[in-house]
Structures are given as structure tokens and as C-alpha cells.
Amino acid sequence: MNIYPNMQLNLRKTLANLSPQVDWTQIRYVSEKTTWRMVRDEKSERNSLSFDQGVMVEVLIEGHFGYAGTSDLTEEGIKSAFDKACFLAKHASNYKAHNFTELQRPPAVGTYNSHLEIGLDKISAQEIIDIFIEATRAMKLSEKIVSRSATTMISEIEQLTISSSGADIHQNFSIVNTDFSVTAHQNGETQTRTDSGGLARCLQIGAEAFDRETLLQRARKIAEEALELLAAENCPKDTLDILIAPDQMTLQVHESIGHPLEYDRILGDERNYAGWSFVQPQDFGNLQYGSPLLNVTFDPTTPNGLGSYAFDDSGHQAAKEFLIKDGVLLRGLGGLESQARLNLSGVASSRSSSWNRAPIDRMANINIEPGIDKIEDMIKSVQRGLFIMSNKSWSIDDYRNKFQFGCEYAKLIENGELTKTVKNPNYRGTTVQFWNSLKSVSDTRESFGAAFCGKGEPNQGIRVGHKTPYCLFSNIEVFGA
């Protein structure tokens, strides 16, 4: 997509008109185009097209942020905004959790655009809806399947970003989300897997997402696994190792890392919703999170990771960094703003979901960095343990410190060898305790995104992606359902 350029003269006309009226202004354009295809046991079940745009006005006054959005993108729709944000900055002021200035808010300049290697326009509808037919096709391998679904979110973003300090960002985003569900039922024994535990392969990429042998191997593979803990034994509870596949760190690793990690949880800002954290300012630099071998980046540069930029919405440039170095925690999730308020080092996190909503302390790509293993080592290390994948069901406390994770799938590993398949398998731990007993890291790590993780009020669903390898853990208790 591009934006028109008739819009961004207008947008740059008002922001000029605007600005001598405050200490500092920006102007933040979203567009997003949003495509859903689906299909379900081989019939066309969802084909819907949605679009939104809109801006967010930001002002700085008397050392307070004030905000305000609006879809009416002609001037006076766009001076409407900026006097509410004026309004809602000067009242705010009195109450201020501190003095914030022009820097943070960067004058960023650049650009940033997904990397495709097909473009999104070389495939047509008709082309995905006869890919998912013949997917859900492929899953039908036992009269036992009794629900067989393939579906697609196609998102592409634009985003426009101008402030009265000289900032002019442009980036461009292209999402696909691909996941397959297929549910088997026998004699009262109803089992469901999916390709990657509800998160879904959701990257920044083209039309090669929709590769036809690859999906149809995706689609295969899940079908003959459900078949699988149709007779497959209850996960046993005992203590044991446990091997984890990428899938389900990705859900482990922002549950557990990710989100504890945030400033604002730290300062309270976050506590109403969803909960704070266990962790503490004096902790950064201190706190061993984890094993010597648990390296954990912030990188928003990431190829294809669903949390991608070049510049979060406060027009800080975003860079790799680690969070956490040979299981020492170092540095936080925290934009310029958290950063001023804690007087600790951040990254470029200050993200919104879209135009309506202000920027908050949020993850991008959380990455664990990978390690020197084979998987076929690790597998052989193992006496008596657990290999486990997607995830089914999540728990974890207010302080992102107890949690418990349900699967859909593992298998036992006995003597060093992959045995058979158990069905329902949960663990349970608590983060730092679970994180230091690590023992083994992969040098092979997958990719997976969460489309819709939501925080904040009012809630903000944003897109954070997760490039894992498979962890091996000690000593961790496992159970059935």
C-alpha cells in the first residue's frame, strides 16, 4: 500500500498549523487492511475484507503528553483531535507522574517495509480458498476426524508518522497468519491439534506463506497426530525432564520473560489489568533469571518476525539488544518514557495497536538466542522425560511468577529415544526456578507470532512475534488432565 500523496501534504499542511500552539505535536497515520479466508471441512466458510484509518494527534505540554484520535482525516476532524489532546495534556499536567521533554520523542527520519519475497498481489483469493480445500481434503484420514478447518488473516499496514521536531517515519507491513485445526472423536474421546497451539504461524512475509506441499504436509502431519492421542494414554504425573519444541516456548517465553519484563508493569502502571511483575528495578543487572545458557534478545530487526520495525511509535530507532546474557537479566521492555521514569536502559518498546490508542511499553520480537545442541543429542540425554508441543490452555499469577501450561501433544522419552504418545500433558512451575533449571538449547530455532496479545486499558491487541529454539529443562513436574 501507499498512502496518497495528496494526504500527506495535508497531513504535513496541518501539523504545521498546529504546532505553534504547544510545545511539541505529532501527527501518527494508520491505515490496515484486514483479509480473513477460511475454510472448513472443505467447504468456503469465511471470505471478508475490513479497512480502517485514522490518526492519532500527540502534543506535549507543560511536561505532560496529552492524546487524541480520530477517523475524520479532513482538517478540521484533525484540529478537533489535537484541541482535546491540548484539553486533556493541560488538565493531566497537575497530576503528572513526571516531567517528560522533547526527547523523548526522538525527530526520527526512515523508512521500513516487510521483506516478500512474492508480493501479496501474485496470489488471488480463489488461489488460497482451492489451497484450503484441498488441505482440509488431506486431513480426512479416519472417518474418527470429525471437524477439519484451514484458515488465513491477511493484514497489510501503513503507517505515517510526522512531529513538529522534524520526525517523518514511513513504514509498511505485511502480515500472514496461517493455521490448520483438526478435531478426531472416538467412543467418547474427543481430541483437537492444532498446527501451532492456537498462536498460528503468523510472520511479516508474502504469498510464499501459502507454498501448496508445505501446507499440505502441515495439514497431514496434525491430522495423523489427532488420531494419535485418540488412543494414546493419559500424560503420567511425576517429575521429569521435559523437552520443549519452539512452538510452545514461543508461549512460555512471552508469558514468563516478555511480560514481566515490561516497565510499566514494574512502575504499576499495568497492575489493574492484567497484573504487574515479579521483578524489580534493583534486579536489572543482578537477578540470574535464568542457566548460563538462556540468552534472550529484544530484536525488532528480525527477518520476517511478526514484530518488526524500524521505529517504535515514539520514533525511537529500534535496534537488537539483549534482555537477558548467560541467564543474567540486564534490561527491561521499556520506551523512552519508562526509561526516564525508572532511570534504566530500554529498547525501542513503545508500541500502539493502532491509530486510537496511545503507546505503551509492549514486546516486539522476544527471541531466545540459539544454542550449540542437536536436537537429535538432546532427545538421546534423556533417561526419563517428556517432549512437548503447542499449547492448549495457560495460567500464570498477577506477578508473572507461578504458571501452569496445558499441550496437545507429547511424547514420553525413555533411554534416549522418542517412545510413544501421551495425550493431555500440563507442567507447572515458577519463572525463575523453572528458567534456571535449563540444561540444553538447540541450534535450530522456528518462528511463530502472537496476533492478538492483549494489554492495557482500553485493550490494545498487538502483534509480537517469537523466534525459539527447543529447550531442555530439569527436574520440571509434569501431569494429565
Given for the second form:
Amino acid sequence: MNIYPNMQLNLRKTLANLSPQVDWTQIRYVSEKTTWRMVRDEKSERNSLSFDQGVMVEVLIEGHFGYAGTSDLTEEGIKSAFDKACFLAKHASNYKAHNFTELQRPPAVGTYNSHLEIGLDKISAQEIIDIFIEATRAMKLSEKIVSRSATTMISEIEQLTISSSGADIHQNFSIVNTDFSVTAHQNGETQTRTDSGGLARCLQIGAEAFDRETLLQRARKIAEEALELLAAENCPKDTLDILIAPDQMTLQVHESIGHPLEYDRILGDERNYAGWSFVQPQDFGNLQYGSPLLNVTFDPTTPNGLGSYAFDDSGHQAAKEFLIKDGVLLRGLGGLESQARLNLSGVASSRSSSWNRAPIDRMANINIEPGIDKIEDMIKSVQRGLFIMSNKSWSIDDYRNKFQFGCEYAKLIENGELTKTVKNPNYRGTTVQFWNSLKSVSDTRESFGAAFCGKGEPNQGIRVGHKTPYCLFSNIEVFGA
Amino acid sequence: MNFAEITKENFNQISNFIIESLHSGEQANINLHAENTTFIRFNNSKVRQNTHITQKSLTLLLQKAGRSASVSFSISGNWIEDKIRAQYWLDQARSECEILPLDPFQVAIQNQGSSDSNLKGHLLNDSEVFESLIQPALGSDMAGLYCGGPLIAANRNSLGQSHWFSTESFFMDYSLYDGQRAVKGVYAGTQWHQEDYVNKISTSKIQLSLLNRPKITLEPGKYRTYLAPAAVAEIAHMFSWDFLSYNSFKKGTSALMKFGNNEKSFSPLFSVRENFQLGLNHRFNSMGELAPETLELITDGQLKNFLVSSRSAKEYSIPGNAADNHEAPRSLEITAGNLPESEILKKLETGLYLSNLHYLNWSDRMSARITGMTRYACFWVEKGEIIGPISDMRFDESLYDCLGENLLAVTDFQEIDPQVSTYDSRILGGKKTPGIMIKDFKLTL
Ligand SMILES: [Zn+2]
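Here we have the form predicted on its own; I need the corresponding form predicted in complex with the partner chain.
Then the entire complex follows, led off by the chain already shown.
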């Protein structure tokens, strides 16, 4: 729990010594070790390590939760945070938004460890840098390639939560993010191709993420595709069928299903920042969100999923739940506080970005369940369409209706076959209409992640995962640059 | 001792220890971030969550034998603990330098001088803060965030360089709602004056009542448009993202590629610069280099400078201008023009008055095209008269158009857009922007 020699951190003793004047107290310790390694054009570009640690003290006073966090882990430091939390909670309770009880903080006991095959201590910095130098060399297919990079962000996170009512939760996360990027340039045209779009390749995983052959293969592939894009025609301006690959479905499901279903957005907490939601409380159980082929789950139990855990930060035990079944909206993303405020059932999704933020309603893994179609048959079924992949641009309104997404790479589908590569593929639509045009879902799925899902005031960037199939939509407005 | 004084003592103790522990051939650059912040989140003019945060962290850059290793770690403020941490991370940085390849663009640590700035603020105290913030908003549906407290950035290095910047600042970033109609406001500074806050909220309440007319739904198309300073600030926010950075220009990913290569131009009415005289940020960057007080970036539509870090300067053999490593503006100003506030509606004649924009992203970097949404108080104007609020629309617009030949006028006034981002920690900075009048603003959905 502590990387430093000769340092003792006895949170249980500290908790026991905090004065018993409040209804309930919790200490949540979080440490996060992050390693960045970046190689550009075969040269070492960035190597940094960071170790952030602190505790959040949470108190319940007169029906209001108060929070005080500190990076001072001495007993006096934690005591002083406790006093501050009590003082502010007492004053704030006169203006509280809701009267909460200990029911919103179950005394859960348990542990969680990310599923990994090879420990992160089994790969050295040197090995990673060597692979990355080789990968950026493998990207050098032509003089037209002007920039090549390979980056990783490795995070090892530990959380320990103990409360005066007996909660005792210990969770350890091992996360690897890899990001390869190639930029090609010729005659005033520039195209960048990445390995599945920005930082999407992000999983709870161990050193197996650094398999040399797999990484080199992916490096070569994106370099070839960057050159293809340089020579490609612009994406047509048209309305046609689009087949979306999982690395773009990730973004589609994130922005137009995940966020609008968050209860704190529906309750208006988020209205000054990310926005509200077109979804109303009475839509649960009624709204035909998508076509009957659409089945969406909240699943924090997905192996390797970036948003997997056993308990959320309120101590609510995580479990898989259907959010949308056969196209009908059933349930939203809200932890115990939002469930009490809305009087709706929810999920274990009360999460904070670290020790220094209070938990809010978040996604975990928001997945689309597999369908029955083979990807080859899906392509065959399309007369004229676009196979589109890897996000590069995203924008959606504050009610989560009107979206516009840009991707890196697409292929035309003509008479049931993949033909020309096209550059600058973009599409736009409105959420419910879009999901109702879903007409085929593949039987295979792939997992990606969003490593910095931003939300909340104060702001919080959190990791969420998406495991999705290939999905085919009809009559979508597409356009190029 | 107050928070800043205690933190200064912590910082001096740890940085002295690190600098004194260096072996021959080692140089260190050390940065501090510290804050002691009260955050209060409001919904429906009630307190949704309140959090107090004390956080201090140090970043050490160690240079040794041509290698560079960077380590960051939280500190407690307790010397016995922090000494153990400093020793541990200095050792880690040394081990990194053992295994890392040469850093080809390493910028040697130098003594770039010293500075010491301590801004005393007047902030709401913890016992009055809730009532002071809520009372004026009563009768309306307010959502938002108050953030206040000391905020410190400091830098030292092993060659004697030393910079300290501490401030006591606040912002109240809020929206007032009436059903789905909403207006946005921000009150920020270092001196809290309750009557200014009360006035600000009352103005927002009046603005909100102006939205109380039937909504007008527009068709996609091109519109003559006025973008208020806060909307222009959203566009200026994109200037931090692969735009003014020389490194992204050289890597081919900057949205200014065509401008930098003289294939595209901006209007002579458009000028943008870094201006540290705004007092929103300190001049030293994370290497302790002092940025010029002002740095012209684009003047009268002509490229003057990209932002160039010393690292890029070394890589591309050109002079640097003390930009930070990510080469994003730290104190950006779009300069004012000559359109007076009283003339805006008259000059707009018929078209859109947009107070705010939302969720911008590059839709095509090479043509500097941005997509995003209208948000908050946005109106349809006919013959110089506000007719009513519009339903939110998506736009997709190239900067080469709206800041190029379609730019009709720039207001003679500007507004400060305070930095309200709080990811991981509070940050210093902000922008100053005017309003702009453009033709053929492209709405798409
Ligand atoms: Zn998100």
C-alpha cells in the first residue's frame, strides 16, 4: 500500500481516533502510479513517472455528505481534513439538495484486482522503449511519412475504503494504454492514422499488452493506411448505410447512450457544465431508444474492461444490468444517492476520479450485447455504404441529441463489397433517430476504453470501457472535408 | 502562518534537500503545485456537494549524462515524511537516467532568474460562504460551481533559479435556468465583493426573462451572426489544441498548416497575442523561463509567431519564445476592434446573436474547420430587434472563413474569460476576447 520505506499509514487507527460526533465517517485512500513513455521518430521523447496519493474524508451530518481531501497522510493531516469536512457539512446542511442517510453508504466488505496474465513488473522500461523504437521504425514506409510516434500510459491504482459503519474495500487496478500515430504528408494534404483512435486502446491488463509482434504488426498497418488515406478520395456527401467498427462504436455509445442516461444529468447537477439530458425520468420502461436489435448493458464485471470494479465509491456492489433491452430504455446510470433522489432503480456507478474529488454518477463499462450476424454478411447486405472506423473528432449538444463525429478511415461498400478507401469520413445525426436505424449487429465484439471521460464540477476525468460489436445503420448523413 | 507561507517553507525545505543531494553531473528543475480549495456545487440553488481539498505536489526533472527523467509526487507538508519521499523519487529519477536512451532535444537547465509574487485576496470565509452564494440566487434555479482559496505555482532549479507565484482567487461559474431556457455567468477574481456578485446575478435574472418568448427553430444554412465575447472565447479555446504550436506545425498536425504555408489567410481585422499584462497567469513556464510580457502571434491577419518551446527550438534550430512544452497559449488575448456595443444589433440587422457556444472540436484540421453547438442565450434578430430565442443548432465552420473574409467587425470592448478548468487540480490562466460579427456562419443540423 505504501511505496515508501519506513512509512506507516494506519488508516484504521486514524479512523477510530476521529471524534464520534458525526453520524457516519469514511476514509478513502487512493494512490495512483502513472508511467508515461513516448518515442517519436525512433527517439525517446517523454519519460515520466508520477505518484499521487491522498485521502478523502467523508462525513454525514444532518442528512448531508461533506467531503475534505488531503495529500497530508499524517494522523494530524487526516484529522484536520475531518474537522474541515464536519465544519463545512454542518453549515451546508441548511441548504442541502437532498436529505441522505447511511443507506447511501452500505458497509461493504470485499476486494478486487484487475484481471491480468503477466504482472507489470515483468516488463522493463527498456523493453518498452525498445519495442517503441522498433515500432516507429516499422512505420517509416515512405518519405511521405512525416511523423511517427508510440506512446504508453501505464497506471497502477490502489483504493482502500473504510468507514465507521464497517465498510472495508480494497481494490487494485492495473491499466495499460497504448497509442500509435502516423502522419503522412504530400502536396498540401496531411493525414493522420492512429491505432484505433487516440487513446482508445486502453484496458485493465498486464504486461501482455506489450506483445512485440502484435504491436509491430499494428504499427505497420496504420502506416500503410496513412499512405492509403493520402492517396484516397474525399468521403462522399451522401445519405447511406454505415457500418461502424467497434473502435468508433465506443465513442458512439459513450456520447449518445452513456452520458444521456446519467441520473445526475437528468437531475440537473451537470447543467452548468456538460449539460442536461433529453431523457426524462418517465422514459425509463417506455422510450423506444433504438431498434429492437439494440441491447445495452452496464457491466463492471467485463474482464479487461477499462471500467471494471467490484464496488463503486459509495460501497455499492457492482453488477451487470440491462440499460436498454430490445431497444427499450429500462434503467439509467445512477448510484445510490441519485436513486434516492429520483426514486428509480439504478446501478453501482457512483465514482470519483481520485482521492481529491467527490463521487458522481459515471459509466463503468457500457457495452452493446452481441447480435447474430457475421461481419461478412453485414457487408454483403449493403448496396451502397461506408465502413467507418477510429474516432478523430466528436461533438454533441448539451441535451445529447445532435451529434457530429469524424473518423480517420473508411472504405466504400458497393454492391456488397468493400471497395475504395475514402478520407475524412464524418457523419451526423440525432440520438434516438440514429439508434432506431440500427439494422444489423455482429456476433463478435471488441473492447476499447475512454481514458479521460470528462464531467463534473469540480471537473473529473475518469476511465470507462466499452465492449461493442460492429453495427450497421441505415440512411445516415455522411460527408467529407 | 497562512497556507502560502507554510507551503513556501515546505517547498524550500524539499527543494534544498534535493538540490543538496545531487551528485556531480546532475541538474534538477523542480516545480510545485499547491492549493487549498473550497469547492461548492449547486443545483436548483441548493448545495449538491461541497468538498475541501488540500493538495501539494512536486515535479522533479533530473538531467544526467544527456538523459532526462521526470518524476512527480504528492507531498504532505510534514518534513519527516516528505524527506523520505524526496529521497525515494530522486533515486527513482536516477535509475530512470541509467536506463533511458539519450534525450536528443534536451534543453540544458539554466538559471533564468528569479521572481516572487504574492497576491493577497479577499475571499468568502467558510462560515458565510453558503449563505452569501445562495441568498442572491433565491427565486431562480441556479446550477454551478464556486471554487475559492489559495493557489500556488513555484519553480526552482539547481543553478539558483527561483520563481514563486501565490494568489488567493475564486470563481463562481453558474447557469440560471427557467425550464430549458438558461443563461450563463461567471464572477471571478481575487477580491470578493458581495454587491458585485448580487448585481451579476440580477443581470443574469433579467437576461433569463428576455428568453421568455417562443423558441424559433432555424433551418440549416448560412447566417449573418454576432458572436459575443464568451462565444469567441470558446473558439479561442481551440487555439490551445494543435493550433499555435510550432511542434504540431512541423509534425503536420496543426490546424494552422495552410496558414503557416501561406495557402490560407485571415482577415486584417483579426489579431491574437499572448499578453501576460492581463495578470491572469505568471510569466515563468515549467522550466522557469520567462515569457515576454506580450508576444504577437497573428497581427492584422499576418502570422507573426508560433508558440515555440525551448525543446522545439532545439529540435528545429529556431529561436524559442518561452512557450511551455505543450506550446498552448497561457494568457491569450484576441485584440479589440472598433464596433461599439451600442451598434451591434444595428450592424447585425437580421441574423443570429450567439452568447455562448458548446462542445467544440476540429471537424477538419487541415481546413481549420470547427464543429460545435449554440448554447444558452442565443437569439434571432430581425431589423436590429431581438425577436426571440432559438433552438440549439449545430455549426460547422472554417476559421479561414469566419476569421477570414467573412469577418465583418470586431467589437471595441473585450471580456475576460477566466480559467475555470479543475481537472486534477485548479490551474491559472484565462483569456481576453472581444465579440465578432461575421457573415455566412454555417449551421448544419
Ligand atoms: Zn465522456
